[in-house]
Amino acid sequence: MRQATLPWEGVAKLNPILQKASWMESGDIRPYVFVRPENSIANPGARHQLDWFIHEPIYKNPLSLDELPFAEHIYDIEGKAFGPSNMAMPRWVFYDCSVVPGFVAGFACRTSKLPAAFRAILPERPGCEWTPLSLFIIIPSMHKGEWVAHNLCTINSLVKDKSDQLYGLGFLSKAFGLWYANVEQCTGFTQWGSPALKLHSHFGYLEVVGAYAPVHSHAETITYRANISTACWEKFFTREEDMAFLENYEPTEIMIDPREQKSMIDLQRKIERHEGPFYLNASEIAGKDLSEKLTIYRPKKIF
């Protein structure tokens, strides 16, 4: 699966924005790609110009029996992260709907270098040289150029002491997957009022394609779509106002209240009547508490 010329070869140093994520530098924590050979990405990292990922990924084949311990660690993290909300992924869903048709990526730590806080969470599996610390699953869609983000979680959510967490692990896991797979457009889901919305809104301008989803097991779910733009990514770390967004999008009188289902249904009806497109402002989301109302934006009219 190794390409003749890889985009991370010859990179001298980490992007200054990622100095906060110094854990990426040593090589004891590296990105991984968990995908069957037939689904391997041609020319990884070619679409988005980025110098953040300085180490070659670890390649794993999910159809290999030898990689079962690696997969079991993924199940451990995902199950503990989503189990309390009754959204843990059944094994057959991971196999049938994720790892066989799609692409799984994240970061893994050399098992011999695992911090004590992580060892306390994950069961020991002898012979496993690398232990995954995060997972991001994307699945190609029938809509050309679009991928669906199915799952994102990290060991950070399981660590009690914040000082033991790896700074930016969740954001960087998704960023690596989108970058490596040359994703043009990403559609995904999360719940209104979820802290995940602060993360997902920084990969490209977030269009609300669904404001209420009774077909989902959690009806108060936002379905979003973003055209991937690395120009937005640094702002997740710097918290700078995105002036380009404000130049091209304007606030409406519509507000979403994460505590009020009616506001979600009202916006959903507007979407169904083709009154949009409607967008969220990542800077506003970053600066507000999870329970606060969010302004809905639309593209400015060009006269």
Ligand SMILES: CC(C)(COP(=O)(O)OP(=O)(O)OC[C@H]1O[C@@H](n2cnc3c(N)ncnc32)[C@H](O)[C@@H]1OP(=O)(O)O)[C@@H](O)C(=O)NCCC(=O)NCCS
Given for the second form:
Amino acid sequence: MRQATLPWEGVAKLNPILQKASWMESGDIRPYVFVRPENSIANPGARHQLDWFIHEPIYKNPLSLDELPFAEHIYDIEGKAFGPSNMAMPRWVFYDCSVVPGFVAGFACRTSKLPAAFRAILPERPGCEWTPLSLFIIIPSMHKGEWVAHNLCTINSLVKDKSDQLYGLGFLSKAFGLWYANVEQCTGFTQWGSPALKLHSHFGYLEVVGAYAPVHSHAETITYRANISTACWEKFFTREEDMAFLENYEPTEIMIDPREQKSMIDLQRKIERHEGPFYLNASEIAGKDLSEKLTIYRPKKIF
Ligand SMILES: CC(C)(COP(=O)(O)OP(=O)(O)OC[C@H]1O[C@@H](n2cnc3c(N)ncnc32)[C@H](O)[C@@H]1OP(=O)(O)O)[C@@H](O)C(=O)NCCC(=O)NCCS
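For comparison with the form predicted on its own, please write out the form predicted in complex with this ligand.
All chains and molecules follow, beginning with the one already shown.
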């Protein structure tokens, strides 16, 4: 069933929250969906009430030979963003684990309108009307309603001067993908101390389901799960304290020190002994430097 009015049909006014991300307004930067036709989402945006994405997405088919330059741009951004941490995505991973089972979402800029700072990073590719600036890869899992966030990166991380960045590009790329695909629950992973944690913690209360992952190539990886709720998304921009979180969750004495592996292993053991569930506080993460210790929270007991 298709919802009556899609947000990009007739909506002209940008939510005031997105004033910090005014680059969304003109239409020269638009969301994109890179998905094979069989995987296309039936009722995009039907689950979460949100009026942020005012322009119709650009649709691309990753299996079409004509779209190879678009895919090559994605590889460029991804390779440069993850190269330094030795996690650049091999091409077969993109194919086998991303575009065949799931899809890629993000924002793309009309190539003729690319700012000089971005043009300097991306090689010229003739025939590309739109150039991707970010990517969020998400894959459905065997657990009904749960999707796995596999990759998130943006061109912002490759631009030295902050004034050349598009504020919120990473956050909004993930927000768009979750909203578009009606994602109910999202599991993902990142490294403790990563700036990405500041983004991931704002899509729904973030439960730590794994605090240490030696099976991963980077053992100091947090695995998280969030029940997606747009109620807390705008706090990424406003930096408002989430009173509902504080009313329902309390700090424990457990801290994660991103520089101390033992703190991760200790929490992992507690999770395995079913002493949780354990959560992170988005407001606390937003206010801290990446190397600072993070408090672990748990649901308050209701008497
Ligand atoms: C992490 C990443 C996706 C963030 O995307 P982005 O487009 O730079 O970030 P956004 O514009 O959406 O959000 C900006 C906010 O993110 C946080 N942030 C982004 N980069 C940061 C950094 N290097 N250090 C600290 N905070 C950072 C800040 O909270 C910032 O807001 P503020 O300046 O008001 O404090 C991007 O930096 C990236 O691609 N990094 C390399 C790949 C990577 O590590 N991906 C995450 C794997 S899960």
